[in-house]
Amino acid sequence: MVRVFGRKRVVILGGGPGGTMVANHLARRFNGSLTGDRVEIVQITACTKHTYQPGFLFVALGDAPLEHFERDQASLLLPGIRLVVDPAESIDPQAGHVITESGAVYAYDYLIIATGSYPDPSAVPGLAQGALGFYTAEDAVRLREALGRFEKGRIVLTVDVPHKCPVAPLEMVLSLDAYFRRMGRRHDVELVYTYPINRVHSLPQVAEWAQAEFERREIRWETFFNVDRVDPEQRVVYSAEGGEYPYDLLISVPPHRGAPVVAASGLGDEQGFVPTDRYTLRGAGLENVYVVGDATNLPVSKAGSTAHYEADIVADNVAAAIAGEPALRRYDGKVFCFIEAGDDRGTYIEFSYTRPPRPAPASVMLHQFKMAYNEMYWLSARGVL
């Protein structure tokens, strides 16, 4: 337990994993003094729903309903914790407080900031019209969709940077090979995967393996590749490079965005990213502001492990700072992330600032932990995890 001195309120923005993850751990390390009158932490978040986004390749692919990676919000907070449904809109660090959308006002000691990233179809002409997603909850319901009506023809998957979860795009087409595989429509299916560097992946390790994969199981694939535009009525997706490929159905994964609340305030970068300092999580320039997950501008992906990892650090910097205790710890880059193969096979890869990932052979005891994680997230989300 945390000896507190005078009252403090820590305000935590997102609803999301590494917000709720901060907001638990703050509340279990505080314990007995999280009464209001001497610690108060409240999270602010847009929507009453939780959802595990790593589920939405599995509601994509009719493999599970969206419902079973969703949970009520207030049902993952420890008790003492204020939920406020109220989408944040401004953010002003010198006053120390944050603006709702209903007009409240929400003065803070402390601040966390993390409203994740958000694919920003938009920022392609014709991209929103043209293609589909798996990004979103309605967008992997609609990829759903559209997948039980396809019959044959070419499936065209573009990727665009920067993006949340860096090996979603290399799951889906490796998965999408296995589904049709298992229809007996694979040879009425051609697969082509785009990605606009040199390589496949933008990790060289992840590109290697990811390749050998494409090559065994005939999967086309096209570097170079960053989308310039779509013609939704012709059917032809277009790179600023010069290419283009007609196709029968396009998936695409477009930027992402910080959320508008960092935009609206000043404080993003040029794609709504917070700089941060990349030990510490703080916020550039910010007082008694740290940022966690997607939000952040560091070199690292935006993943739900990233958002994880740092939680726990920040959780432990604040309830430091707020005895009176030297905030020590610092976030060396650990990310780990799973990697569906399909085929019910499975592997993953783990790295850091200093440390290169080392794909294991995929494996069908890797894709079961997986689905294992997959059911113990909630527990991550409560911060027992």
Second form
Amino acid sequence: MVRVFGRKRVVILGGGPGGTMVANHLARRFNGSLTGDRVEIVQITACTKHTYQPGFLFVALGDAPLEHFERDQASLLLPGIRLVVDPAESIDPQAGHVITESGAVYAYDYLIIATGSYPDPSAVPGLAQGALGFYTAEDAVRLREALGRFEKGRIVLTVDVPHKCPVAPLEMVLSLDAYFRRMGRRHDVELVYTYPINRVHSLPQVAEWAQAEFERREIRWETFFNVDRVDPEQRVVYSAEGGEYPYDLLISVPPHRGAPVVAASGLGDEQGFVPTDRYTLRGAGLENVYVVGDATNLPVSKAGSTAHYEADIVADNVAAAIAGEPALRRYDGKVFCFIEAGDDRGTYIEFSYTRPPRPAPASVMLHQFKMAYNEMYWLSARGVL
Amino acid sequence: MAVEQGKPQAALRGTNHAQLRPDKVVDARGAYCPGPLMELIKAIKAQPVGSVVEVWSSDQGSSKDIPEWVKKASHELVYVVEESGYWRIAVRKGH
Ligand SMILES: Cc1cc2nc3c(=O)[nH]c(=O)nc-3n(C[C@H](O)[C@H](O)[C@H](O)COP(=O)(O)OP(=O)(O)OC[C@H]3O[C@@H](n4cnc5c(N)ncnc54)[C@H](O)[C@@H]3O)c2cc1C
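Next up, the form predicted in complex with its partner chain in place of the form predicted on its own?
Below, the chain from earlier opens the complete complex, with every other chain and molecule after it.
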């Protein structure tokens, strides 16, 4: 139980894993006794629903409906947390307040920015017209429909920089291979995977494992492929390095941007990510502002697990600050990611700023663990796990 | 003292790197995933043609991977400098 001197208001922007875990962890630290006259936790978000984004992969492949991965945001918050569904339009760190779309002004003592990251197909000429995706709920549903209609031909998967969940593109192509084999149509489908750097994944160990899988499953790949433009009429995707692929179906992971409110408030870098101290998670040069999850500019994977570990640190440090104690916890860059390998097998990687990852051999048990975590996520969001 | 790595002669030709001020510095030390090269690509994309981005990497592989991409993507490698425990690699955006 944290003792509080004077009334404090914590405003949390964003109702994804990052914002929700900070809210619930903080509420737990105040032992469920948020009275509003001493500590008030206000979560401001853009949507009444909370969506578990890793589920998009399963939605696109027809393994589960979208609703399976959705909950009402209000149902995930501990008692005493105030939920406001009214997107923030601007943040003013000088004045110490946030203004929402409806014009309401929320003053804060501490602000947590957890507004996430978003694919922006408009950043590449022709991409929005020529490609489908699986990084938003709508895109995953559209892709499921397109895959259902797809008879034969070449599917090209492209990956832009930056993007969240660095393993999802690999999972998608491996799962597509399994999907078409299951349908008995694999021989009618050519799969091509492209990647921006000189191997098929940023981690050499994962790249080595994935490349062996590609060879075994006859998936073609091309490295050093940064999408420059797409010709939706001719159905050709061109890379900045001079490569080109005609396609029948293009699946892209477009470049990501931070939430528009960050850029609109002048708090972002060129792509709308908030410059953040890699250890304290404070917004650089900002008073009493912390940043969690995809919204940071940190050179770590934009992943739910990153948001989870960061949320823990920020909640402890904000609770300490409210109690007038020193904020002692530091984020060490920890990330944990399951990797779906297709064929009901999975693996995982874990690493930090100082500890390199070592992928475990893929197994059915690790796949089942991932499937179980997909259900247990809701406990993580509530700050239980 | 800084030690030049990679192909210092080619990289340094025509450039006094001690005086060159990069337009943007990206600290990607300790970045395993997405990694220093991805951080560089992200930064280059956001800069105007002709600007210089310097990326810091604690991964020795970067001193090979980054020059390889720079060549493939027709940008210009300005310098590769080894500091204690990390590399500073500067790239000029070519197009
Ligand atoms: C296909 C796919 C697969 C993935 N697989 C994995 C995986 O296996 N493992 C893993 O760890 N991660 C995975 N991820 C990544 C993970 O989902 C994200 O990294 C995570 O959701 C980031 O959490 P966040 O809270 O920072 O942002 P988000 O979850 O994006 O949440 C942002 C929140 O901010 C709100 N918001 C936006 N603008 C405003 C505003 N102006 N005012 C108020 N609120 C606002 C939004 O409504 C939302 O609630 C995957 C992602 C995708 C797309």
